[in-house]
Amino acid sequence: MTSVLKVINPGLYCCVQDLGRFGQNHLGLTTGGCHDPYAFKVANALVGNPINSPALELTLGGFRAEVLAPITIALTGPNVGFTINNKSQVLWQSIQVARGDVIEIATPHIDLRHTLAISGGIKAQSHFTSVSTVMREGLGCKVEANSLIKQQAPRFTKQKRLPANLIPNYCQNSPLNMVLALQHHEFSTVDINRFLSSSYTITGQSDRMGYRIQGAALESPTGARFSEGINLGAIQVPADGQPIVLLNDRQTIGGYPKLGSVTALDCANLLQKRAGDEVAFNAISIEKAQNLNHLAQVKLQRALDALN
């Protein structure tokens, strides 16, 4: 294994991710995994890796690293200042870097997170079938200053660039699509309409585990209930009536009433937002959610085919 990067500054939060730790909920371990599967898979495809190869997830940029050996890199996500040796670079393409080069990723002005893939993937310890970092569970790898990033296997690839029409538009500020949950009948029609017609502000108590949002209070249904499994995007309403959207690093079970679930596609959009941003919600049918997911899979396959 060769050390290929020395991290000079990891930024606010930098960690190793893959697509997630699936099939371990019965042990109390959450799924975790990359914040944006499309950006993650395309980043790996750009550098010639299998799409589940470990890569770095950067939150709020501020990343700086020295290249220790020749590799190919690719940065995906919303537009951000990205330089190599102070020369501006374009996202969503593969770039050859040489020993001694310095990679810098600035702090983004609007969105939060990016994926940085390196050719051959990142060597990281796998726990329960995944290298995904979940700090609450003590699993994975948070990258610190002076961390050495090791290449999983030598790999070289030709220059690739994702066609512009396949790059996501991160400037959209559409309502987040959600599907009403089985428990939505426990909420009043007035409260459901209030939730769907209001804007909510993301609070500072938001991270990869879940986003707390503040706005029109809802009346949380009372009465005894069993804790049950929590899915990605679940919208819980605790006693104070301020909803919480559970995300990648969520707990595995919970007992708060659930109004619905943000679709997996829009969970990736939500994870790009920061405290103070406003969000709204749009209820769609499960059939429409499935249709949108199928269309997203088609777009992903087109992207992967374009890079083969």
Second form
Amino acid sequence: MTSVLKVINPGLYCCVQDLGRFGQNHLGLTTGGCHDPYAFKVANALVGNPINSPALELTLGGFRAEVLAPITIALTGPNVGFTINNKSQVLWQSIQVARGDVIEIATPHIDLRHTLAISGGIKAQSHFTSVSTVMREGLGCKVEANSLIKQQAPRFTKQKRLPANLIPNYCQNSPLNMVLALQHHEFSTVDINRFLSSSYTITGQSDRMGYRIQGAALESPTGARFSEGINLGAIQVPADGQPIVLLNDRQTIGGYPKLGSVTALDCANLLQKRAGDEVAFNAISIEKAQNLNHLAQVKLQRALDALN
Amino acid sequence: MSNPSYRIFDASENAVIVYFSDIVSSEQTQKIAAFSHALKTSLGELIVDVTISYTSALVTYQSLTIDHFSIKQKIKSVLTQLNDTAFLVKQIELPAYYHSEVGADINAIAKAKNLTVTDIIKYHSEQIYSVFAIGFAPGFAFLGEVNPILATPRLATPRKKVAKGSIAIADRQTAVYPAASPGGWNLIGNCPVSLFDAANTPPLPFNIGDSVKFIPIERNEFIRLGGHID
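Go ahead and give the structure of the form predicted in complex with the partner chain, now that the form predicted alone is out.
The complete assembly is shown below, putting the previous chain first.
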């Protein structure tokens, strides 16, 4: 297959992702997968791909690549300096690029992550039904300087642009929705209220596996417990009382008590935050969380329809 | 299950966790494995993933297709129909070279317990272990239970690197490190057979609920099977 991009600078961390590696937990393999399914699916739709086509996830921008063959690209995520041959470009739209063009994505000021899709999808080795990159498990592909990005199949698409009202608002800093679940009944009411009324600072020990946050310490329920499966967003509280929110690349099982779970929608928002940022949590019912998922699905469908 | 001892809790807006009895046993592990199998078979596309471990099964479901009340009803119905007929399990044998040159802690354990290395080999290899959980790393299987005579707490400071294939003990659990990784378990030997290989189908020789027996081998056999001594 044709190489379509030569990466000059991958930035802090650039990897290939799809929607995730599902149904493989029994082997000890985690889900992985794109940080923000909405941004990921829309990026693919913009370049005319099936929505689960492999695309690049960029962390903290700083990306520069030379185009080796004519393709269509689309960048989604929070606003960031984005140029082709030094000419400013808009996110959330498809752009035709030609051989010799230079794509450059600056370092974002506030948010962390972007999705870069190319027409035809990126050719990547699939392991256990997915191309998702999970470095700890040695699966997937981390993009380095001089990496050549290959296209899965040639594909051409007309110019598309997502209507502005369907572009997420990344600037808002509302509390992260979570549901009280799992072992929440083992925590004291005082501690649950403390958790919900405090703001926590994201520490430097935060990555796609989990975000460690620092603030009001919680009393972690003691007592022997067996390791159990860990779901996306689980908020575990180790003995030091400082919560850890487990994310896409989390380990499959673990033994710390958990007071609940950040909703999948807000895990995507959390993954845009960086060390030093503050977060707060808002407890919602499971019914409300499921309703929000349905609304998000409607919004996604509107976006896909608009781009079809 | 005439006398249901399980409890179901929400884990998130798209996952529930089912706890079986609090006692870990190979029978229970087999029952949980059978439950996971039955769930995937009868609920099909509604189930995204099932993560089973020791006493529980975390079930991730398609929350856009089914709400949390209905999925719990369906899970209860699968639990009720789960009969007591034994789930088909297999026993696999793993070659084990027990020696201080590949098991840095075997002499210390022997000394602490007033045993000989030969005793340790006997106690560790005569037991049939059940695969209670797989996790921590791809293919890392938590096997139990070790003869209480050999139970040894985790190291106070984990090693930065444990060699691939290392056979280790932590409390009453034993395991084989499927790849080189950091680790805090006590090393007693090495298994030259690759346990997790992404290129193999299946990538792992066992499932949760299966049983494992270690077969002691000599140094030359270990080398012949592809074992390395660093």
